Structure formats: C-alpha cells, structure tokens
Amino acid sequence: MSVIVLGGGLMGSATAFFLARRGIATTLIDSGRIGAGATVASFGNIRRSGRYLPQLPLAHRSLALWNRAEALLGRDVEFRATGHLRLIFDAQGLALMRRFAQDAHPWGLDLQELAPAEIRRRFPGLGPEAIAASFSPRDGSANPRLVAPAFAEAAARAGARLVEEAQIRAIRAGFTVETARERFHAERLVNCTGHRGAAIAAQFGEPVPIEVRGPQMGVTEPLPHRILPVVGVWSAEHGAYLRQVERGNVVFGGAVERVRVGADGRAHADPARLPAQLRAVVRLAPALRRVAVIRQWSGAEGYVGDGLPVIGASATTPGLFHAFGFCGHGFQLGPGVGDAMAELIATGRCETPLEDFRITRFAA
C-alpha cells in the first residue's frame, strides 16, 4: 500500500508518522513549510474539559500518545502535564462546569471541583474573584512550534518522504497529485489540509460548510515562573486563556472574536482588540497588569458549520480519507488523529469511534 498525506500540520505529520511506523510507503506533501500553518499559530493547549462528549475517546487516545511523545519522536516537544485549571466567575459558568463534569464522567473524564479557598491555596494569584474552578490534573500543554516538525522528522526516519513548498496544481482519483515540482502517485490519499480541506473534499463531491478565521494570540515579556497549569474560563462566551512557558513568557488568547482572514489567505492579529483581551487575561492573573506584550499573531483555521471536525473515509471515493476542520481545538487531538487515521487506512477499521465526524453528515 502507498499513501499520500496532504498537509504538513500536526494532523498530517502525525498521520504520516503512524503510517510509516506501520511500514506503509508514505509521502507527506505541504505547499509551504512543515508545521508553518495553523499548527504554529496554536495556543498549545492539551485539554479534555469542555469537549464534545463523543470526542473524548479520541482525546483520551491522544493524551496517552502525548505522554509518550518524547520516546516516540526522539525529541522533547515540551509536553508538560501541568494540569488544566478552568476558573468560574458566575452561576452560569458553575452550572456549565457541573453539567459537563457529570456528563463526562461516564466517558472517562473526572474533573475536580475547587472552592475559592482551595484555588487560593493550590494556585495563589490566579482568579482571585473566582467563585469556583475545575481542575484536570493530567492535561497540560506542548510547544506548537516544535511538534509538527518533530512528527515529520520521525516519519522520515521511519521511511516517509517529506515534500515541502510544493504548490498543488491538480488532484485526481487514483490518486495522482500534481505539484509545481513533481507528480506523485499513491493508492490512498489523506486530506489533512486544514481550512483548505473543504475545497479538496468538494472536488470529490463532498461539500462541507466551512469558515476561515483566526485566533487572536499574544505573548508577554519573560517573567519569573509562577503559573504552572494552563488556565482558562468556564463561560458561554469567548473566555480568555493563558499559560506560562518554562522560559517565563506568558502566552494568552481568547476573550475576543476571532479575526477574519484577508485576501492573502492569512489571518492577522488586530491590535485594536488587545485592550479588551488584556482586561480578560488580567482577571485570570492580576499580576500581569503591568507586563509588556512583546508580540501578537494569528493563523488561518477552518471552522466547520456544526463546530466538529471531519474525520474518516470519503463516502464518494474509495481510498480517500479526510482529517480537517478542527475548529480551533484540534491541537490536543493531533497525535490521536494521526494514530486513528493510520489504523483506519491500514486495517479498514478504527478502535476509537469516529462516527460523529463522518463527512456524510453534510450529504443532505
């Protein structure tokens, strides 16, 4: 069997790695540089709380792989299971958390509910106005700048071919991928092209409603390391989130609407939104009130109409598979998606349920 994987973000690189580990002839093709698209714009959050419940088996599978990432990849991608703390500031947020915690328990996720005194004791300086919080101790974060290249390099060591900066001119069933540099052939094709995935699916008669937007991200100057967990908010609105990296910088995002993507296909951070964003961030960690922001950025992400990704086999074209449209919350799922796709392609089945993510849900 031979496979072409289109898209060198985390999903594509992980898929190529797990295919190559199975001894399958794999070619990974990206129109730019490996890991330079939406993955590198990610916050790096590895969380299971707040997810669509049928997504939890895939999230559990992925977390097990995150815990083995350094051994699997031969390099540290800065995965740290520091825990995921979600603060609650009102009764609506508390109800959201308790309902999710109750519903998620049968799916294998146990959240700790923390009272204000316990938040202050365990996480001093975080959310002083919070009325409660949830804590998931096994979750955490990783470095989005390192992880896709690490998967791709490990895939190459396992026998995969990496092709970068290859603009795709045509894709034909069978499968032939014609690029500006070379023409490639394989028996299977995996569409991991992020927000461009819907256009490829449409070529094969599988339209998917998708909108392209970008997160508003920023990072502060280095500070003494005081914030251990990833911090977020339980809210029906766009909640803020932050984490402190080991070098001391605090990465933050959320709290404002995602930015639109320009005619150049890129998402650009909007400095006018920064004051509102920082007000929300400071509510999580008041010590950041007088800290300098040294950089802002964004990246184009695909948001599917129903808020869920497309994962699985094509319904129109044998040998075609999709994994795209992760709606801004795919980073945690990346290793699990790659492993699940490799299993599905190699064996025709997958031990992790993927039915809710079938592309046929849009067929009507």
Ligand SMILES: Cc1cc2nc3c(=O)[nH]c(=O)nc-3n(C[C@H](O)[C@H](O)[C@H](O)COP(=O)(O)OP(=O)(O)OC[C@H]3O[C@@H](n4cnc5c(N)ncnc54)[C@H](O)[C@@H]3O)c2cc1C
Given for the second form:
Amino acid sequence: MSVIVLGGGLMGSATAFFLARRGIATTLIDSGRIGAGATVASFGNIRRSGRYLPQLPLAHRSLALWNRAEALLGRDVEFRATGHLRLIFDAQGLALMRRFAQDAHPWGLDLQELAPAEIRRRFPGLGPEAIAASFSPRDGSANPRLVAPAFAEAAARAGARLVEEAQIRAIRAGFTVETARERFHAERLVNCTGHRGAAIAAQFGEPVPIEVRGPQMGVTEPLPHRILPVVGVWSAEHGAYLRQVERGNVVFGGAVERVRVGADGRAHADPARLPAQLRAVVRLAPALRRVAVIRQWSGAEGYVGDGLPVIGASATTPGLFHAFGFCGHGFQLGPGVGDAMAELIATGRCETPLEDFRITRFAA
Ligand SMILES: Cc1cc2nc3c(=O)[nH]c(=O)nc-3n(C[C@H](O)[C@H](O)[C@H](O)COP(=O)(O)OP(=O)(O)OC[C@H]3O[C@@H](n4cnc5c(N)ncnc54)[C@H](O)[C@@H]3O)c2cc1C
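Okay, that one was the form predicted alone. Can I see the form predicted together with the ligand too?
Every component of the complex follows; first up is the chain already shown.
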C-alpha cells in the first residue's frame, strides 16, 4: 500500500510516522514547512479535562503515546507530566468542574478536587482568590516547536519521504498530487491540512462548516522556575491559562476573543487585547504583575461548526481519509490521531471509537 499524507503539522507528521512504522510506503507533503502551521503556535497544553466526553478514549490513547514520545522518536520533545491545575473562582465554575468530573469518571479520567488550603499548600502563589481547583496529575505539556519535526524526522528514518514547500497545483482522486516540481501518486490520501482541510474535503464533495480564528498567546521574560503544573480556569467563558517552561519564561493565553484571520490565512496577535489578557493571567499567578512580556503571537486554527474535529474515512471517495479541524485542542490529541489514522488506513478499522468525528455528520 502507498499513502500520501497532505499537511505536515502534528496530525500529518504523526500519521506519517505511524504509517511508516507499519512498513507502508508514505510520502508526507507540506505546502510550507513541517510543523509551521497551528502546531508551532500552540500553547502546548496536554490536558484531558473539559473535553467532549466521547473524545476521551482518543485522548487517553494519545497521552499513552506522549509518555513514550522520547523512546518512539529518539528525541526529547519536552513532554512533562507536570499535572494540570484548573482554578475555580466562583460557584458556576465549581458546578461546571464537579459535573465534568462526575461525567468523566466512567470515561477513565479522575480529577482531584482541591480545597483552598490544599491549593496554597501544594501550589503556593497560584490562585490566592480561588475557592477550589481540579488537578489532573498525569496531564502536562510539551514543546510545540519540536514535536512535528520530531515525528517527521522519525518517519523519514522509518522510510517515509518528506516534501516541504511544495506548490500544490492539483489533487486528484486515484490519487495524484501535482506540485510545481513533481507529480506524486499513491493508493491512499490523508487530508491533514489543518484549517485548509475543509477546502480539500469540499473538493471531494464533502462540505464542512469551518471558521478560521487565532487564539492569542504571549510569553514573559525568563523568571526563576517556580510554576510546575499547567494552570487554567474552570469558567463558562474563555478562561486564561499559563505554564512556565523550564528555561523560565511564562507562556500564557486565553481570556480574550480569538483574533480574525486575514485572506492570507495568517493570524496576527492584537496588542490592544494584551491588558485584558494580563489582568486575567495575573489572577492565576499574582507574582507576574511586574514582569515584562517579550512577545505575542497567534496561529490560524480551524473551528468546525460543532466544535469537534473531522477524523476518519471519506464517504464519497474510497481511499481518502480526513484528520483536520482540531478546534484549539488538537495538540494533546496529535500522537493518538496519527496512530489511529495509521491503524484505520492499514487495517480498515480502529480500536478507538471515531464515529462521532465522521465527516458525514454535516451531509444533511
Ligand atoms: C495559538 C494556538 C494555541 C493552541 N494551544 C493548544 C493547546 O494548548 N493544547 C491543545 O491541545 N491544542 C492547542 N492548539 C491546537 C493545536 O495546536 C492544533 O489543533 C494542532 O496543532 C493542529 O495540527 P494540524 O496538523 O491539524 O494543523 P497544522 O499544524 O496547521 O498543520 C497543517 C499543515 O498543513 C499544511 N497545508 C495546508 N494546506 C496544504 C495543502 N493544500 N497541501 C499540503 N499541505 C498543506 C500547512 O502548511 C500546515 O503545515 C492551539 C492552536 C493555536 C493556533
């Protein structure tokens, strides 16, 4: 069997890696640089709390692979199971967390509930006004700059061919991908083109409603390393979140509307939103009040109409598969999606349920 994986973000590079490991002839083609789309812009949070419940089996599969990432890829992608602390500032947040914790338990996710004294004892300096928190000890983060290139390089070592900066001229069923320099053929095609995935699906008669937006991120100057877990908020609104990398910089995001994306497909951070974002971030860690922000950025990301990604086989075109539209929470899922796609393509089935993410849910 031969496969072309279109798009070398985390989804495409992980899919190429797991296909190549199965001995399948794989070509990974990106119209830009591998890992330079939404993946590199990511906050890097590897969290399972707050997810759509039927997505948890895939998230568990992915977490197991994150834990083995260094051994699988031959490189440290800075996955650290530091735990994920989500602070709660009001009764509504507390109800939200308790309901999710109860519902997620049968799906295999155990969240610890922390009282204020326990937050202060275990995480001094974090959320002094919090009335409670959840803690998920096995979640954490990884480095968004390293992970897609690491999967792609490991895929190449397993026999995959990598093609970057390909000017795509045409994609035809069968399958042929024609670029400015070369024409590629394969029996299977995997559409992992991020927010561009809906346009390719539409070309094959499978429309998917997608809105392209950019979460706004920032990073502080390096500081002494004090914050171990990833920190977020339980809130009905779009809460702030932060984490401190081992070099000391604090990366943060959330709390403000996602920016619009221009016709060039690029998302630019809006400096006017920074003060509101910082006010929310300082509530999580008041010691950040006087630190300098050294950079802001954003990244274009596809939000599907129902907030869920599209994963699975095409319903119109045998041999075509989709994995796109990860709606702001795809970083955690990446390794699991790659492994699940490789299983589906190689065997025609997948042990992890993907039914809820089928593309035909938009057919009506
Ligand atoms: C700012 C930001 C913060 C985020 N934070 C988190 C987080 O903390 N936790 C979390 O779980 N998720 C997070 N996400 C979401 C996560 O990063 C994405 O869901 C994930 O990286 C998507 O990976 P992807 O491979 O689908 O897309 P991308 O990384 O966008 O890759 C798609 C690739 O396809 C290529 N491409 C496009 N069109 C074509 C074509 N026609 N032919 C060939 N190649 C093509 C592009 O060049 C690109 O390299 C965040 C996203 C953003 C933008």
